[in-house]
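Single chain ahead, by itself, as C-alpha cells, in the form predicted on its own.
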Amino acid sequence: MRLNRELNHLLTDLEVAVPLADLEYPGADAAAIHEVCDALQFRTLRDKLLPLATDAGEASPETAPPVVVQTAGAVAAIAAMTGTVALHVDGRGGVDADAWALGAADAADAAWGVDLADLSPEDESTLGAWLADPNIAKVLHGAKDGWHALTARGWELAGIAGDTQIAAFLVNPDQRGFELEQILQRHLGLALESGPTAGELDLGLDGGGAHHAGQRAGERAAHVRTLAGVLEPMVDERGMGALYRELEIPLITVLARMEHAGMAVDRAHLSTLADEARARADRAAEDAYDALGGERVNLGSPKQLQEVLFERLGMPKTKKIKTGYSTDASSLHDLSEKAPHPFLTALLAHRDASKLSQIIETLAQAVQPDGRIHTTFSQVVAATGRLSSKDPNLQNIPVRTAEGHRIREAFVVGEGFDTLVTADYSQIEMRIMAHLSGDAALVEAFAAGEDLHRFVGSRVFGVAPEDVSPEMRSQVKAMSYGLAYGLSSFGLARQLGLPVGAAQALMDDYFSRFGAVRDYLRSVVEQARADGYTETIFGRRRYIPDLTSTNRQRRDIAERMALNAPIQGSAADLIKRAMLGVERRLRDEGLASRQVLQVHDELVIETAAGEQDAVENILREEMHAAGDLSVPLEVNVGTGADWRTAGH
C-alpha cells in the first residue's frame, strides 16, 4: 500500500528548464486547419477544430500587418483616391441588400471607413460619382454583393478590377468556404471577429467603438488589400491570370445585373402546379398504405421502410450502410427492377411528387413584391468553373419531363418587354471532346452536321445510319457522354440495364472506331499526372493532388475529376465568353433586350419590343465566336411568351 502511494506520488521537486509560461497551449494554426481538412475533404470536422484556433490579433506581423481605420474625413478621403483601390462594403448582402458602411484603402498605410447612415447630400453625391468612375480600379472581395449593397442605394459601382473571392477560388477550388473570414485564416493566419449584425446596428449597439460600421469596413478594406497582394500573383503563377481578369471579372457585372433583374412568374399557374403535385403525392402515399393492407407507415422514415421492405415484405437487401440497408432513390429504383411490388412503386410515385411538391413550393416563396424570382448565381461553387444557382436553385428543375417542362411553363415574358428568346449549343460536351481529342470521325461527324448519336451508332454497331434504332441511339449517348465523365462498364451497365460484359463489349466496340478518344482520354489523365492539375482550352486549371494518392478509392475518384475536368470546365468558359460577348452588343448597340438567366449551356434573353431579330443575331454571333474549335459551334435559338415555349 505504501509502495503503491508512492509510485503515484505527484513530483514536486522536478527542475523544469522551460518557464510555465511556455507551455500554455497557444491555439491551433487556422491555415493548417483549413489546409489538412480542404485535401482530407472533412466539413463537420474542420467546424469543430477552428473553434481552437489562434483568437484574432495573434496572427504573425509579417502576414497580418496592424490596420489604422480612420473615420473623420473619410468621405473626402477616398474621393481623392486613385489607382487600384481596395473596396470593402458591408450590407445586407444578396439582391435586396443595402449598403450601410463602406472602407477603402490604396497603396498607403492608413485606411478610411464610412459609417453611411446619416450622410449629407453632398457626400453621398461624391462617394457615388467615386464609386462609378470606371477609371478607379477596385478590389473587393465578393464584388458581385457590393455591387447589390451599393445599386440599392441608388450608386453605380463601376470598375471592378478583381475580386479576392474569385481569386482565392481559382488559387485552389476544391477547398470549401470563400468568406472573407475563411481566405483570411486561410492565407494570412488571421481571424477576424465576426462584426455587428444588421439588427446590432440598427439598435445602435455599435456604440463608435470597436464594432462602429466605418471602422470595421475599414479594416475589412485594408484585409482585402493585403489579400490581393497575396492571391493575386498566385493566380498569376497559375498561369490563370487571362481567366481571372478577362472573363470571371468582367463576368461579376453581367451576374449582377441578371439577379437585379431576375426573371418574372405566373403565380397562378405555379399555385395549380403545387395543388396537383401535392394531390399526387397524397394518391401515391394512400397507393402505399392499401398495399400494406391500410397500414399507415412514415414514407420519409428509413427505419420504417427497411422494416417493411426487408422484414416483412422479404425483398432483396440493398447496399448496406451504418444503420442497416439503403433506402435511398438509387438504391429503390434498382429494387423496383429486380423485385416489383406494388408498394415500392406507389414509394417511388411519392417521392417523386413530393420533391416536385418542394421544387415548386421553393419557386413559389422565392417570388419577391417585384413578381419575379432573382436567383444567385455565384462563381465560386463547382470546381470546374461551371455557375452555380441558389436562392433558389433554378439549376435543379427537371429539363426532360413533362413536370419540368410546366414549370418552365411559369416563368414568362415580364411587363415591359415582348417576348423570351433562348439560345443553346447543341452536343457542346461532344465537341469540346472532338476537339480535344483531334478524333477524325468525331470531327467529321460534326463538320457534315449529322446526327452524331446516329453516325457513332452506325459505326460502334455496323449499320447503316438509318438502321441505328432508337435503342442504340441511346446506348451511345449514354455512352459518349459517360466516357467524358470516367464512367466504368459497371456504371454503363448500371445505367442501360446491361450485363456488365455486354457493355464492356459495347465501350471496347466503340474505342475500336474512335481511337483518338480513347487516346485521349488515357493521356489527360497521366498528363495531370505527371503536371498536378488538369487544364481546359482557355487556361482554367484544377489541382488534383489525390492522383498520386496511394488510397485506391481516393486516386479513382481524382482520375474521373481529370477526365471531366477539363471538357465541363471548357463548356464552362465558352458559354462565359460568350455572356461577355451578348452583354458587350447589346450595350453598344442601345438595345433595352438583357440577360436574365443562364443554365449550363443554355441563355435566357427578355427582348424589348422590336428587338427580337437583333437579339437572334446576336445570341448566334456571339455563342459562335466564343471560341475556336476544330469543329463547328452549333447554336438552337427559340421564342416564346414563356421559359418552355422559348425552349427547343
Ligand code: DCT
Contents of the next structure:
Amino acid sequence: MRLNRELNHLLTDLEVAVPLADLEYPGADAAAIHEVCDALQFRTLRDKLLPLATDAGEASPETAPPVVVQTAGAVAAIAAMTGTVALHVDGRGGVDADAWALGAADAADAAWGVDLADLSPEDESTLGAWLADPNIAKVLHGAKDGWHALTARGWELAGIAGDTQIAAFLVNPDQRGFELEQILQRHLGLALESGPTAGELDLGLDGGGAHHAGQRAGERAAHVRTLAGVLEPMVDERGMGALYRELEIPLITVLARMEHAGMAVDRAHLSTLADEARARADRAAEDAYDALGGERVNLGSPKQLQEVLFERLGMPKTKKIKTGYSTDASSLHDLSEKAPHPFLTALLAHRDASKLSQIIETLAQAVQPDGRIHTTFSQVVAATGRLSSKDPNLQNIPVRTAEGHRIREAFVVGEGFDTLVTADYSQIEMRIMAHLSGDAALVEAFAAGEDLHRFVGSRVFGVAPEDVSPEMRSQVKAMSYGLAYGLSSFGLARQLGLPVGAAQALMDDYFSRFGAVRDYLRSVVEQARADGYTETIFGRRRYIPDLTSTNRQRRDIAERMALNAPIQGSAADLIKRAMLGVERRLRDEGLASRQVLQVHDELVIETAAGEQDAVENILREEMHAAGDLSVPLEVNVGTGADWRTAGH
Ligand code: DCT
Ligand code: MG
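Right, and the form predicted together with the named molecule of this protein, after the form predicted on its own?
Next comes the full complex, this chain leading.
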C-alpha cells in the first residue's frame, strides 16, 4: 500500500530547465503551415490548420497596417488617376454578378474607395468612362471576376494590365489558394483584418454603411498595389514577363467574353440524355441485384460491396486499404478481368452510367435562363498552365465515347448565329515532343505529313505503314504518351495487357528507333533537377522542389511532373496564343462571330451568318501561327449546327 502510493505519487518538486511561460502553446505559424502544405500539396489540411494560426493572436502574421482610404470625393480622385492603378472591385462574379464597391490606389500613398450603391448619374458616367479607358493601366487581383461584376453593372472594364492572382500563380503554380487574403499572407506575411465580408456589407449587416464599403475596397486596392510591386518583379526575374503581359493578361478579357457569351444548349436533348442515363443506371442496378438473387444491396456503399465481393462471392482480394479492400474503379476493373462475375459486370456498368448521368445532370442544372451554359475558365488551377473549366466542368465530357458524342450534340448554335465552327490541333503533344527532342525521325515524319502513330507503329513493329492495324496504332500511341509521362514498363504492360517482358521489349525497340526522345526525356529531368524548374517552349516555368527530395515516392512523382510539364504546358501556351490571335482577328475584321469554348486542344466559335469562310480561315491561320516549331502544326476544322457535328 505504501509502496503503491509512493509509486503513484506525482512529483511536485522537479527541476524544470525552462521557464513555464516558454512552454505555453504559442499558436500555429501560418507561414510554416503554408510552406508545408505547399510542399505536400495539402489542401483540406491547410484549410483546417490555418484558422488555428489566425486565432492565435500574437503569433499570427502581422495584421496589415491600416491604409488611409478616402471616400469623400473618391469618384473625382479616381477618375483623375492616369498612371498604373491598382483596382479592387468588391462584388460577385458568376451568374448573379454584381459590383457594390470600388477601390483604387495609384502611386500616391492614399487609396480611394467608392460605395457604388447610390452614385449620382454624373459619377456613374465619370467612373464608367474611366473604367472603359484602355489607356489607363489597371492591375487587379482576379481581374476576370472584376470584369464580370462591373459588366453586370453595365460598365466596361478595359486596360487590364496586370493581375496579382495570375502573377502569384506563375511564380509558384503548384501552390493552392490564390485568393487575395491567401496571397497577401503568403507573400507579405500580412493578415487582412477580418472585417465584415463583402456579402455582409452587401446586406448592410456591418452597420458601417457606405463609408465602410468604400473603405474596404480602398484597402484592398492598396494591398493589390503592394502585391503587384512584389510579385510582378518576381515574374520578370523568372523570365516570364512576356508570358505574363503578352499572353496571360490579354487572355483574361478573351476568357471573360467567352464566359459571358456562354454556349447555347438544347435542353430537351439534354434531358432525354439524362433520362436515358438514369434508366441505364437503374437497369444495371437491377441486373446487379439479380446476380445476388434479388438482394438490394447499396451499390454505392464500399462497406456493403466489400462484404458481397470478398465474403459472399469469395472473390480474390484487391488492394488492401484502411477499411478493408479497395472497391475503386481501377481495382474493380482489374478484378473483373481476373474473376469475371455477372454482379461485377453489372456493378461496373452501374458505375459508368451513374457517373455519366451525374455529368449530364450537372450540365442540365447549369443551363441559365438565357438557355446557355456559362462555364468559368481558370488560369490559376492547372499547374501545367492549361485552362481549367468549372461550374460546370466542360473538360470532363468524354471525348471519344458514343455517350460523349451525344452530350456534345446538346451544345448547339445559339439564336442570331448561323453555325458552330470547331478547330483542333492534331497530335499536338507528339509535335511538341518532336520539337523539344529534335528527334530526326519524328521531325521527318511530321514534315512529310505522315500519320505519326502509324509511322511509329511501322518502325516499332517492323511492318509497312499501311499494315499498321488500328490496334497496333493505339498501342504505340499509348506507349508514346506513356513514356512521355513517365510510365514504367510495368505500367505499360498493365495498360496494354502485355507481360512486363514484352512491354519492356517494345520500349527498348521504341527507344532504339527514337533515341533523341529518350535523351530528351532523360535530360529534361536532369535539367529540372539542376534548375529547380521545368520550362515550356514559351518560357512558362514550373518549380518542382521535390526533384531533390530524399523521399523516393515524392521524387518519383516530381520526376513525372518534370517529364510532362514542358509538353502539356507548351500545348497550353499554344492554344492560348491561338485564342489571342483569333480574338484579335475577329475584332480587327469586324466580325460578329465569337469564341465560345476552349476544351483540350479544341476551340469552338459561334459563327454569324455569312462569316463561316472567314472564321475557318482565321482559325486555321491563327492556330498555325501560334507557334514556330520545327514541325508543322496541323489543324482540323469542322462545321455544324451542334458541337458534335462540327467536330470531326
Ligand atoms: N493521351 C494519352 N494517352 C493515350 C492517348 C491520349 O495521354 N493513350 C493524351 C495525349 C494526347 C491527348 O490525350 C489527345 O489524344 P488523341 O487525340 O488520341 O492523341 P493524338 O496524338 O492526337 O492521336 P490521333 O491522331 O489518334 O488523334
Ligand atoms: Mg487527336
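Positions refer to the first chain, counted from 1. Note that this is a predicted model, so its numbers are computed, not measured. Think of the rigid core as the biggest set of C-alphas that the two forms share within 1.5 Å after superposition.
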item	value
Shift of residue 628 between these two forms at or above 2 Å (CA, core fit)	no
